[in-house]
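Next comes just one chain, in structure tokens: the form predicted alone.
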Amino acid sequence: MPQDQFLLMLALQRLTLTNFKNYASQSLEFSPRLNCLAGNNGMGKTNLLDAIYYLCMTKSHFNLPDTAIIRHNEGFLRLEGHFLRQEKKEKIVAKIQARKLKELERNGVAYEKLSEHIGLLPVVFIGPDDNALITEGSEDRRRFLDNTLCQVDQQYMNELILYNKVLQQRNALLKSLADNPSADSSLLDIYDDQLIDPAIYIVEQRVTFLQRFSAIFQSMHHYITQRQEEVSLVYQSQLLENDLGTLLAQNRQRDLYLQRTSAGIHKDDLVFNLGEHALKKFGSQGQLKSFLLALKLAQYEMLRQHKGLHPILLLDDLFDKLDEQRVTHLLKLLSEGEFGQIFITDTHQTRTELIAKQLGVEYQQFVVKDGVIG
């Protein structure tokens, strides 16, 4: 199959926003290859990318509650996206009303479970907030793992949902027992048993994923930096050397004191290294950005290989903190690599136009101002 034809296998053709963040009403048609959005900060460029992400993942990229993405002083929002996926049209509609459950429809039929939608439209979001993967706690790095694995493995998502549900119930019981120490604690045994099987599956999948992911990540990083830096990823989990049932039993008194579960896969982490040192402590801004780009582009490649189609790539304020040399290598990678539909935001219109010309592909240019796109 010719590459250009293959690249059309997943593309957002048309998007309509109603009361989404700072957009009152907007309808847009996109290029199947490259779409550049230029405008000053705070105008709504990132919000548009978040709308696309929402239609793919059923939630905001920024983990905002649904009530926070409804336009100010409005009672509802609606997103409608027309996608072309493997030469078939897919109409996805998200509807949110205040104090009601959100609805997501595929071709006019509402999903019974929102999780059924995840993976249909693979997507990767690269933006300034990615710095949290390095600078913040382990929760952000676990979210990165889960975001990728949930898009390729429905069972992984189901096991993760189950684990988190039981974990929440166990933590609630621990708090209740702290208020009433004489209450029956036997229910903890049941919750402990219910956590074990999903935890085993999740750890196994994370280990398998990272074995393959690390090689792709190294390749991407070498390309972006021209092998000027050596980096590594190390997966940390209590379950790599311990049985969860034993850990939960050993930590029960501690958990009762803390009123939360202190052992389990919700404590897993990824350690990022630059050479023999921690990237967080010794990496420059440029090195951090290169690392994060390689991480997200490797995520893209993993999704592409698993799904058999190119994810939608959302690049928000991409060139912030990147030096000219790294920008050149990245543009070369985007032009020569196997990428499908790309959305890029930037504060400089002339720069996005130059980028489009350098990539040498069909593109659309949009100017964003105060929630209006022209």
The other form holds:
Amino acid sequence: MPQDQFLLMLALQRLTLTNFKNYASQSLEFSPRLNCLAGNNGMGKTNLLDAIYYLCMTKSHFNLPDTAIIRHNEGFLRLEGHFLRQEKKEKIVAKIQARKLKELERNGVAYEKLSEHIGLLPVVFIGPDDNALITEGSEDRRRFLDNTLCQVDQQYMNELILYNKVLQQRNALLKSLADNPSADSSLLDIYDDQLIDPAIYIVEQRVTFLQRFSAIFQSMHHYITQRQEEVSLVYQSQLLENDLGTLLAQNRQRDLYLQRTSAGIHKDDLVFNLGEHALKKFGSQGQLKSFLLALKLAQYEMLRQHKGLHPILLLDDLFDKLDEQRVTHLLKLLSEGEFGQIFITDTHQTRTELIAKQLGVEYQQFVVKDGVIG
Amino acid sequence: MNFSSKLLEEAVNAFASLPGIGKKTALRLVLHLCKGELENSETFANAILNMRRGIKSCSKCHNLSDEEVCVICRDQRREQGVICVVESIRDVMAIEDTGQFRGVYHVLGGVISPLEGVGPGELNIDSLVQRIQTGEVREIIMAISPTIEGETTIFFISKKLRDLPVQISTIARGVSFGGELEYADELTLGRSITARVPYRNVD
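The form predicted in complex with the partner chain, contrasted with the form predicted alone above:
Every component of the complex follows; first up is the chain already shown.
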């Protein structure tokens, strides 16, 4: 194990939920290693993982608006997490009230910008909806990329926020120009210029990041499948061949017609390949699963290396979607000690217990029933 | 809220239509006026009416004014060749309070933000360009908030003025006076380092 073990330590010790999704009021103490949440479907196991994710990333893992995660018929929600990070206590509180700005506090002090919190508590969520990374459009893959990069690079996040705000203004201008063609279109030049600098930084970071990430991803994949299948991630961006200024100029007429910006880093994609073929078209169900798991474990490893901290690992319904062989490999990986705190949900109580025993680590078992945890 | 009087209700609603004033505060203000002399209410109401009827926008700088041209623009002791460009009238007051500026102003009336429906045409940008084309303006100082919309506005105006012989500067951005470095956010501190200024020794 590298360095001092305490420096790598990140763990949620205590969590209090008030009016979060189907939880009315609940307080829990966790093990710093393995926590198993057992219970039937619809009881709130995943919601608990989402609460932990929320405290780390200031939003729900499922892209839900803040108003949608408040318990039905209630006016507010509150999450309080007591974390231990590199031997220091961190108390994080999230408060959401209907029709008010949400608040996030670290040790009693409210953040001025929520984005300042991202990266303090690295987290990886592995769940059934990861499938969207393969089946859905490029937006999900960009979000995966950005999610990881934002946790390791504050400047990346700032540049991304800047880019998106300018892009929004540019699109709004394109819309208003369509309504009123005689209006001043020279403002478009200004927005084009303002997009260029953040775009250059973001592309550079995506390229460098993916070089390192690919290597880790491949080794994870080989480990899980125990086979030497050739897998690769290919970064696609219009900006790799042309500079953004040229692209925006070329697409100016098209943009005016479409009323949105058709070139830029918001069109980037990540292509998943299996051998020489696209995974989406040619991968079997089993191959998709291994690919996704390797992707997420590589994200974990990347965060760990950058942060010098073991991220919190949230495993949702993992044992329902993976076959026994993959589970065994994953367990081996987990038990080899390169992981920190883990949360696992499962519908079978006995299975989770067995897993915990197999791992031979300290663990805590919780039974979730209708938003109440015993 | 239940009112015993229609007149009371109307007055409360009128006050509550103002920004930052809720129903309860409005009621307190109205009850205060009720208790006081009629004369006080008349003075109060007249002050509002007179202000609203008489107030003008300065034809040069768009600051609020009693006359066609405001007192700042009329003041011949002020440097007419230096224009400080600001978003709003409140910014004029803030800069005037510093006592550090002896030039004149130009109030834009906002910043460019197509998302909010504010394009360059909604702002007093053309009149600024005209002032610079016709007047003897040496320098314009952009005193605009360092937000993305502010940057866009500065960028837009400076492009419009590109071919005119006028020097464009922006107010300095960086660590606040009396502030401590360790509490400055990274972006501000980073910018302060990149845009550092030569140290002038006191003679």
